[in-house]
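Below, in structure tokens: the form predicted alone, a single chain.
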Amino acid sequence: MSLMSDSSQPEFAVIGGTGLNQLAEFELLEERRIETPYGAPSAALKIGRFNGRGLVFLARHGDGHHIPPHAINYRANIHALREAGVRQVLAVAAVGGIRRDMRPGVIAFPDQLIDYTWGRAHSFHDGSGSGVEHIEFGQPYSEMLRHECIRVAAQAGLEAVEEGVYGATQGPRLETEAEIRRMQRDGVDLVGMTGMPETALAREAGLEYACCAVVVNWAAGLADGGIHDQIEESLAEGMGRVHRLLQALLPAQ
């Protein structure tokens, strides 16, 4: 699988969650910001290199990690990406785990998802002369880009998750034990706050579109301790594995 054209015109893009704000180890060339029909996307894209290939790469939570899951605006991230040129992105979140499998410290990448949101901006086709479009989305990730993705964990020796069921809360705040609880019975087994409408707009947007999952801690009631001092033990370990597998997806030239 080609993850990019050439490097002036990069195809593949990272959305960064909590704890990837900024990516190491890339070269930045240009930062560029689209005006969209939806308004400002979160920031400014970020085009440049990492290991010498050409990357584009956009803080989900804005510069500064200062937006909240539910205000984001995804429907101009999106777009914003598609308008650059992007045809790939690699979705990268930190998520609290609920399946055992799912500890903190782990990556993994999930092929279904429950959106448990409420009152986010979550199509194009909104009514406003779009028309009207049903998108297929029995399969929610793309199947190409997410066994890529686990066909170079295995290689670069990660500990990887291959699948799983993320839920999508809508935030900010964490989630009840009775809520979890509901989520284990639904069949969740990782929950998040921006797995959607990031995901489906994707798809309509006609992109490539994979999750990589940083589980950082428990969910709630599945630990003792306080949840964020889990986070604050494992968002370190988890991003340092987000590198390595981006090292693997785009060797250096």
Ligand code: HPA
Second form
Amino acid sequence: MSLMSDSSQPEFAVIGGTGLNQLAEFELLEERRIETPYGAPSAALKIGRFNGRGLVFLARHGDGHHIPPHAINYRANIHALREAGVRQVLAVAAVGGIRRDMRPGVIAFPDQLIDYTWGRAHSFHDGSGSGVEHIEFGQPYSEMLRHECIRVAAQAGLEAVEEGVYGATQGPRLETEAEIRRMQRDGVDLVGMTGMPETALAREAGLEYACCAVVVNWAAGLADGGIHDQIEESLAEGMGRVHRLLQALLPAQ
Ligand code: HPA
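The form predicted together with this ligand is what I need now, so please give it after the form predicted alone.
Full assembly next; the chain just shown is listed first.
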């Protein structure tokens, strides 16, 4: 797969979540503020170079991490990326681990999701003049980009979980133990708050979109101790892996 390398109009974007408000070693060339029919994105698009390759970066929670998951303008974010000429998006998202191999510190590339969110503006086709559109979503992520991530991670000797079911919860609160037990019964492997409607909107916009989930804690009730302490301990390890993944995805020129 070719990840476009022309810095003037990069086709590859990273949406950074908790722990990744900015990208180390990213050479910023331009900050582009884009107004969309849906309002303003979370932040200006940062257009620049990483490892000598063109890259667009968007901070999902805004610069300084001030927008909670349920209040993110997902439509504006995806629309702005599309407007800027982006074609492929790697969405980095901190999650809680449910399945045994989803332990804090690991990265995972989910292949399925279940949506537990509610009340979010979840479609560009909301009946206000844009017509009726039923996107196919049986495989919610770009299999091409997901497999490319898996391939380069293996090549770089980077431990990564190659599949899993992402459960998107409403937040901003964490889940109850009973909610996590229900999600286990549903077949959910990792839980986060931002996967939907971002993933569906990316499909509606025709983007190749994959998720790099960074497990930062055990989901509620699955480990002793406070979740926030676990997050503090494992965030740096997980984000280090994301950085190495990006270096492998966008090899130096
Ligand atoms: N639940 C939901 N979202 C999360 C979690 C969690 O345990 N950890 C990081 N994001």
